[in-house]
Every structure is written in structure tokens, then in C-alpha cells.
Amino acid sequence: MVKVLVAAPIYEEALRRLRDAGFEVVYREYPSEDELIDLIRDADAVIVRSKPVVSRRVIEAAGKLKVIARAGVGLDNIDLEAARERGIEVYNAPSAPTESVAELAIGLMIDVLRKISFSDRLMRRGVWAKKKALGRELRGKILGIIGMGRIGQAVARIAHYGFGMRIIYYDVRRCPKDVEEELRAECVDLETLLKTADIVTLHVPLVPATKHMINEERLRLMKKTAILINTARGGVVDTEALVKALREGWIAGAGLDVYEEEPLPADHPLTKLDNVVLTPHIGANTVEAQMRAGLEVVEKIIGFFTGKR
């Protein structure tokens, strides 16, 4: 019988798919390492979320596994290079959270622009602070989209339909022609996107070359009045960076869902500033997301041991 170890939370529908296929499951929700060492050990596949960490050390302990399963879209939390060396499959739902976190990227945008969540906080203060609240509009503001992937395009189109914005965008990678007609979006470098952007949000995934892409030098590159969205991964940002330019008032704000340091420590230098908005890592964290993203990863496991991939 083929064993699945399920190391974090999925869909129930999806655990009862796998058992109706005739499969074992094993629940464990995010173990540590050790842990997960010794559960994987007679494993036949596996299946995380952004925890747990699938090491090279919990991929050489595992004796027959043949699937690594990441209901969701990043693999940073999963050891690529050993898994290949193994002959390992590995597999994600790459489209399941798009909707959840472009709208979540659009909800934090009108967060910081609108101020609610300062407002919130001043009001259960007992503080009337509506001179203090003076927002502005996302309707015909620029956007800059760093990343124009299924995301990225997912942001684009709420903005650019729902609130008249201009789209410009940066990627390795042009649109096609098409979906820049769509749009209405202009393929520029990263410098011009910087200086031109009335937001900025990130869509990228977390590899050397996305490392601290937003750094000092480019948070100076960016308007005073501007802001800065990152629902893609917190490496992506210097955090040091960023508290210095919120603090220093090079940005005007950020919204932020995603971290160099996760859990964010209760006394890290952001939780103290009231022009930045901060989500605990939700962006996929919606019923939707979750079903689509399980039921996707636990097909490609059944199709993988069935031969009906």
C-alpha cells in the first residue's frame, strides 16, 4: 500500500481522496526535523505547505520516497537539488492561490492608501482621528508589478479593470502581446518602474537572484509618496532597509504579508510603525486556495502511483 505522510494542513476532501484511492495517510501537522526524519523513513510520498522544511537530511533519511507534494506554489522550503539526485518527483499547485493572494495584494494596498488599520487602532484607543486619516485613491494611480506571472496578471487585471489604474510591469520574462493589450501594461526596467510606480508590489519567488532585491538603493529610487506590497516572499526585501526608509520617510508606507523571520517577533522594529500594514503570511490562506491547492497536489500523487498522470 502506498504510504502519504500529509506533514501540514490540506483540505479534507483531499485526505479522504487519497484514502479512497487506497492509500495510507499519515497526519502529522508541521513536525520538526527530527520528527519529520522518522516519519518519512517508510514514506512513499510526502506533502507540505510552506512548512515544513523537506532538508537534504530529510530526504536522504527517507528510503522510498518518490514524491515531495507542496500543496501550494513556492518550493524554497524543499531541497531540489537532493531530491533530483534521488529521483524524486516533485510537485506543487501552481495556480491554486492566485486569486486569494492577488486580492489580498489589492486589500493591503487599500489598507495603507486608506489607512484603515491605523484608524482601527486609534479608535479602539478611544481616539477620534479622522485629520489623521487623510487617504488617497487607488483609481489612476500607476502600478508597478514586479513579477507579471499568474499573480502578477492576477493584480494587474483587478487593478486595471476594477480601479482604472496603469499598469507598468518588470520581469525577466515579456508578456505576451496579448495579455499586455489586455492590460494595457508596459513592459519597463526595474529602475524606471521604481521611479515611476505610485505602488510597487512584489510577485516574484525567493532564488539568488531575487535575494534582498529590494534594497536600500532601490527603496531610495522610489517616490516619497509612494508604496511598497509584498504578498511573494521576505526575502525579496532588506528588511533593514525598509524599516530605515519607512522610518526615514524615503516611502510613504507598506503592506506586508511575508517575512525574513517568520513567526515576525512581537518586538521587531515594524510592529512599531503605523505607516506599514502587516498580515501573518495569509495570502494562500483562504478556504478556496486551500481546497484547490490540496485537491491539485493529492491528483498528482494519485496519478503518479496509478500511471494516469
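Positions refer to the first chain, counted from 1. What you see is a predicted model, and the numbers here were worked out from it, not measured in a lab. Take the two forms, superpose them, and find the largest set of C-alpha atoms that agree within 1.5 Å; that set is the rigid core. First, how it differs from the form predicted together with ligand NAD.
With the core held fixed, the Cα of Gly63 is displaced between the two forms by 2 Å or more. Here Ala284 does not count as shifted, since its C-alpha moves by less than 2 Å between the two forms after the core is aligned.
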Contents of the next structure:
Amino acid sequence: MVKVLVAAPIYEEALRRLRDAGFEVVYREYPSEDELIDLIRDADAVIVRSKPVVSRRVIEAAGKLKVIARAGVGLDNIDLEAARERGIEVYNAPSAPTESVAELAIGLMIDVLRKISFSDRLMRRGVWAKKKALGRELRGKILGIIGMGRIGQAVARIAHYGFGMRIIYYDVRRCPKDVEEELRAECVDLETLLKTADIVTLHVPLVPATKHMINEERLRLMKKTAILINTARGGVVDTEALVKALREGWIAGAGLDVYEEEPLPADHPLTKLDNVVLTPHIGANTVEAQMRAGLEVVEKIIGFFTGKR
Ligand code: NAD
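Can you swap the form predicted on its own for the form predicted together with ligand NAD?
So here's everything in the complex, that chain up top.
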């Protein structure tokens, strides 16, 4: 019988599918490295989330292991090199959070433009700040998407069909023609995007080429009325330059879900600014995204052991 060690909480229905497919499921939430080494010795597959760490020591102890599955996206907690050396398959669920992150990006745009969190903060202090909360609409605005992959396209779809926004995008790879047509999206260079967009939203991975991609020089290219949304990775933006831009009014506001330092220190300069909305890296943090992540990796595991993969 194929034995699957589930080492992190995943969607109950996903566990049921494994059992229904005739797999033995052993569940232990977030074991320590030593516990994991004990548990993994006779397992054929292991499912983790961002924890526990599947180190080289763990992989070397796992004599039967054929699959490591991450119910989510990032693989930072898995020693990929050690897995490769042993011929172990590594699966993740890269499309599970797409809609959740896209909806958060749109939510941050509306929050910044309509000053929802700002008004809420003032109302709790007894201030009816109607005049200060004069907002702007999304409808008809130009949305500049940097990184037009899964999430970028999902944002474009909501923005185009829901708000009649005009989509321009910058990516190292141009989208297929049918996608551009469906989203009425125009591929432009980065400088044009920054100079033209009313809202700039980031959906690139953090790699050496995107580190501090949004720096002082590029923030200065943006319109004074424009806002920046970052639900990608904190390191894509030079935080110091962004704080300056927000303080000195080079741009009108920002909505951020990710930071160069996480958790963001409570006294960070960003927390002192009224024209910024902050969320604690909750892009993928929805019931639906977690359900999809669990189901996606379980289907991959079942496919692997039943020869369908
Ligand atoms: P994806 O791979 O589908 O899309 C990324 C796009 O960026 C691709 O089209 C790629 O060509 C483009 N790109 C890569 N390097 C580039 C560069 N140097 N310049 C311009 N474009 C470049 O990924 P995705 O699923 O859309 O996710 C995007 C990012 O969102 C992830 O890498 C991750 O960092 C972030 N994310 C955040 C959360 C969250 O909780 N806030 C959750 C999931 C993903």
C-alpha cells in the first residue's frame, strides 16, 4: 500500500480522496526535523506546506520516498538538489492562489483609491472625514501590469471586464495574441507603462532581474496621481525609495501585501503614512486557494502512483 505522510494541515476533502484511492494516510502536523526523519522512513510520498523543512538529512533518511508535494507554490523549504539527486519528484500547486491574489490586488486598488481603510481608521476615532476621503474610480483608468503571467492575466480579466479599464502590460515574454485580444491588452516597454498607467500593479517573481525593479528613478517616472500595488514580493520594490515617493507625493498612494522584511516591523515608516494600505502577506490566504492547493497536489500524487502521470 502506498503510504503518504501528510506533514501539514491540508483540505480535508483532499485527504479523503487519498484514502478513497486506496492510499494509507499518516497525518502529523508540522513535525520537528527529528520527528520527520522518523516518520518519513517508510513513506512513499510526503505533503508539506511552507513548513516543515524537507532538508537533505530528511531526504537521505527517506528510503522509499518518490514524491515530495508542496500544497502551495514556494519550494524554499525543500532541498531540491537533494531531491533531484535521489530522483524524487517534487510537485506544487502554482495556479492554486491565482484568483485569490488577483482579487486582493483589485481590493487594494479600490481601498487606496476610495480611502476605505483610511476612513475606517478615522471613524473609529470619532472623525467623520467625508471631505478628506474624496476618492477616485477604477472605471476607465489605465492599468499597468508588470508581469503578465497567471496572476497578471487574472487581474487584467477582472479589471477589463469588471471595470472597463484599459490594460497595458510589460513582461519579458509577450502574451499569445488570443490573450492580448481577449483582454484588449497592449504590450509596452517598462518606461511607457510607468509614465502612462494610473495604477501600476506588480506580478513578477523575485529574481535577480526584478530585485528593486521599482526604484527611485522608476517611481519618479510615474504620474503624481498614480498608485502602486505590490502583491508579488517585497524585494521587487526599493522600500526606502517608495517611502520617499509616498511622503513627498511623487505618487498618490500604494497598496502593499508583501515587504522586504516580513513581518513588517510595527514602527516601520510605511505604517505612519495615510496614503498606503498594508496587508500581512495574505494574497494566497483564502479558503478556496487552500482547497485548490490540497486537491491539486493530491491529484498529482494519485496520478503518479497509478501511472497516469
Ligand atoms: P507566473 O510565473 O505565472 O507569472 C510571472 C510573470 O512574470 C511571467 O509572465 C514572466 O514572464 C514575468 N517575468 C519574469 N521575470 C520578469 C522580468 N524580469 N521582467 C518582466 N516580467 C518578468 O507567476 P504568477 O503565478 O502570476 O505569480 C506571480 C508572483 O506573485 C509570484 O512569483 C509570487 O512572487 C507572487 N505571489 C504572491 C502571493 C501573495 O501571497 N501575495 C501569492 C502567490 C504568488
